[in-house]
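The chain below stands alone and is given in structure tokens; this is the form predicted on its own.
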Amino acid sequence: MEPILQVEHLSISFSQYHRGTRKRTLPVIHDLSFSICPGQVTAVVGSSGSGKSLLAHGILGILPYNSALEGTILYQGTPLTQRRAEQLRGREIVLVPQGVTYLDPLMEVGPQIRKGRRDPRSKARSRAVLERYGLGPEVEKRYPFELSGGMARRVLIASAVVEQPKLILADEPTPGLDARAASRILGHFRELAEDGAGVLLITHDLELALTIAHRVLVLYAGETIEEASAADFSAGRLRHPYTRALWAALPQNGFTPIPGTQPYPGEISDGCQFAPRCPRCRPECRGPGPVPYVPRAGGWVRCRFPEGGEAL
């Protein structure tokens, strides 16, 4: 099956002034590659500052003015240029943002979902999509402040999918929700994938991601360090020490913490970025040059000494 989205060797950096009038470039994402097929949920997981939300903004073409993007983004096999992204954004490619503040507080829910249209067909589609997510027609007349947190998130999803998009970018769609409500929200994204859409789920919650994802992409310090199937986690087939540490840090797996902290963009150095925290670190891990990202046992890994294989 041909991927609906292909990201190849994507790098995003920012220029900023440093120490007065000196200018420097901060690499935030570098050499990131993955693909999403129709009907597939791919989860992007990692701690805060790893570049997850920035990835979605790069795909949508909504990066700030002081950014620079390198690499290739293909949508349905064709380059997703800035102009093309603007044409498809909100129709074929949609963002479900992490904050319910994206809803207009001064507009009723119905007109927001319909994008201001008033024709009978638009109204019927609006009511149908609300019903799909368990919201009655009375919700159309409510303002966002009259909704509970879970209802507001379902309205965000409804607003995004009313146009029947082909690619959905969900950026931390469950913050502040209890486990049951979060699981119900994520279930909606799995339903959208089953209807044929490709879904990119951006989250820091590995446990929740594994409930709906087909593939999991792990980011660390702006790099893809592993891509694995959801089944690889429970089967113990993880390749990178950081991914194994994330799995071990879940409550049901011992709640084992990882010592140290992730480097900031200005602290990126040669070699493996996880090396200072890695219990398997060897002198070769610290450079020179970047660590290659290579296929391994049905997944991908960026590690010189991956689990279950020969040294790279």
Second form
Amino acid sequence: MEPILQVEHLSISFSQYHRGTRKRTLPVIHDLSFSICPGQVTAVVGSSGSGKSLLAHGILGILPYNSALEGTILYQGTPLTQRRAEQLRGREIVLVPQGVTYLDPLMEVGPQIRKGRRDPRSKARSRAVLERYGLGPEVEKRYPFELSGGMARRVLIASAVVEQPKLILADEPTPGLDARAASRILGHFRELAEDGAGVLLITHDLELALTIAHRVLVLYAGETIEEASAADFSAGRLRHPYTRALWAALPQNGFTPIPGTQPYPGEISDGCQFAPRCPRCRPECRGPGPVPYVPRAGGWVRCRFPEGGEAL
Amino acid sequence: MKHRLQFAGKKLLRMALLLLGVSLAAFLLMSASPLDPLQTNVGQAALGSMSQEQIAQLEDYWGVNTPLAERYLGWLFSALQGDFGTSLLYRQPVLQIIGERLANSLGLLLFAWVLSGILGLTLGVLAGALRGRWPDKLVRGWCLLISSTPTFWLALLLLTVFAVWLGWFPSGLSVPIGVEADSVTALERLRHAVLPALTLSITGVSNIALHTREKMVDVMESDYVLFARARGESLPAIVLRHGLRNVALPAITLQFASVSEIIGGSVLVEQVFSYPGLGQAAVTAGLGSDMPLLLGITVLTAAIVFGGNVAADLLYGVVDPKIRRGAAKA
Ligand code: SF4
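What would you give as the form predicted together with its partner chain, now that the form predicted on its own is on the page?
Expanding to the full complex; the earlier chain stays at the top.
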């Protein structure tokens, strides 16, 4: 199937003033490549604060002014330029943000979902979408502060799908929800994919991601270190030591913690970023030169000595 | 309902305390003034030619020999009964003078207040929405320039340019000289009020614009504006739909807080334009040791400023859905 979105060698960086006057660039996402097919949920898993949200903002063309984007993004096979992103965002490509702070605190829910349109068709449509997510017409009259956490997420989903999008970018849609509410919200994304949309799920929660994702991309220090199918996890076919460690850290797999911490953006070293924490690390891993991202056994990996294989 | 009554009661009590404090402060400052009422109002030469009895009479008139506490309490008790006394300089009831002066000043103050509010809000929203671009730089530069310019200097500048050089507007007073009060047209009055009102507005704008800009910048960096952009809303739509809505609350506070600045500014501006308003009367009363008039004006202006704050509180309750819905539930 033709992918709806292809991201190739995407890098996003910030320019920042360092110690007063010296300007420096801070790479946040580095050399990211993946694609999303219609009907599929692709999860991007990375720890909190790793700049994952910027990926969604980059695709939508709403990065902050002091940031720069490199690489190519193709939407339905054609480059997604800033102009094109401006035309498509909010219609074909939609964002489902994290929480209630993304709603205007002084505007009622109904007008927000309709983006101010008042015609009867828009009204009927917003009502239908709210109903689809189990929210009654009275919710339209509420202000964001009168919504519970779960309701707010459903309102945010409703405000996105009211447009019948082809590509849905969901940015951490579940934190703060209890397990049942969270899996319910994720179920909605799975449904949207089954209806034919491509879904990009950005999250820090591998466990939840695995409940709905077809493919999982793992970010480490702003780089993709592995792309695997959801089945690879339970089948033990993981390629990268970090992905294995993440998997082993899940409750049902024994909570084995990973020692050490991820480097911050700006602390990027030569060679493999995971080297200081990697049990399989060898001298070659520390460079010189970055570790290449290579296809392997139906997925991708960025490791010189991947699991279950010889040196590359 | 009980809640509302409590609220109103608290406000009234606070207002009473405030007025008491302000009048006392004004009284003490005035009594501590080094100006001798007799010398300033009667004149050194005239005093020299007077007999002791005449001087003693004058001293009684200006209240020089009455103990401070007695003078203040005397004023306070009559004021509580609605009698603000008689102006020593104008020899008319204080309330009557205030009434006339207020009628002159009110238009000026209102015009300046409304204009500076509208201009300040517009410029602030514009600058905040276009942060870092040239309109923002222009607005900020202008505001900093204006706020570092003394009001009286600005007034003199406008006076020189528009009244003296260009001759578009009269250079002072509120009505033309030598025309009977009844035959002065509204247009004439307006022409006399334009320059002072403009001066007041210009100085008021910068404060409001800079603060509104700060708020607008916060709004533009908020999650909900980011989401609005992600949903394809254009910048003008975002400013109109989300920007104005969310700067409305701080703008109300600013606007009503500026009442005191406008009144304060009017003291200087009316002086420069010889505009016979409340501000000018305050200066005259202060310099001429006209205690009853000064106290009357002080109490009145303090009450106006306080009223402004109360109005801001009440409007908040109407505009902010959290307060509105919260009050509806309680
Ligand atoms: S490249 Fe080396 S250090 Fe890095 S993850 Fe692979 S084995 Fe570990």
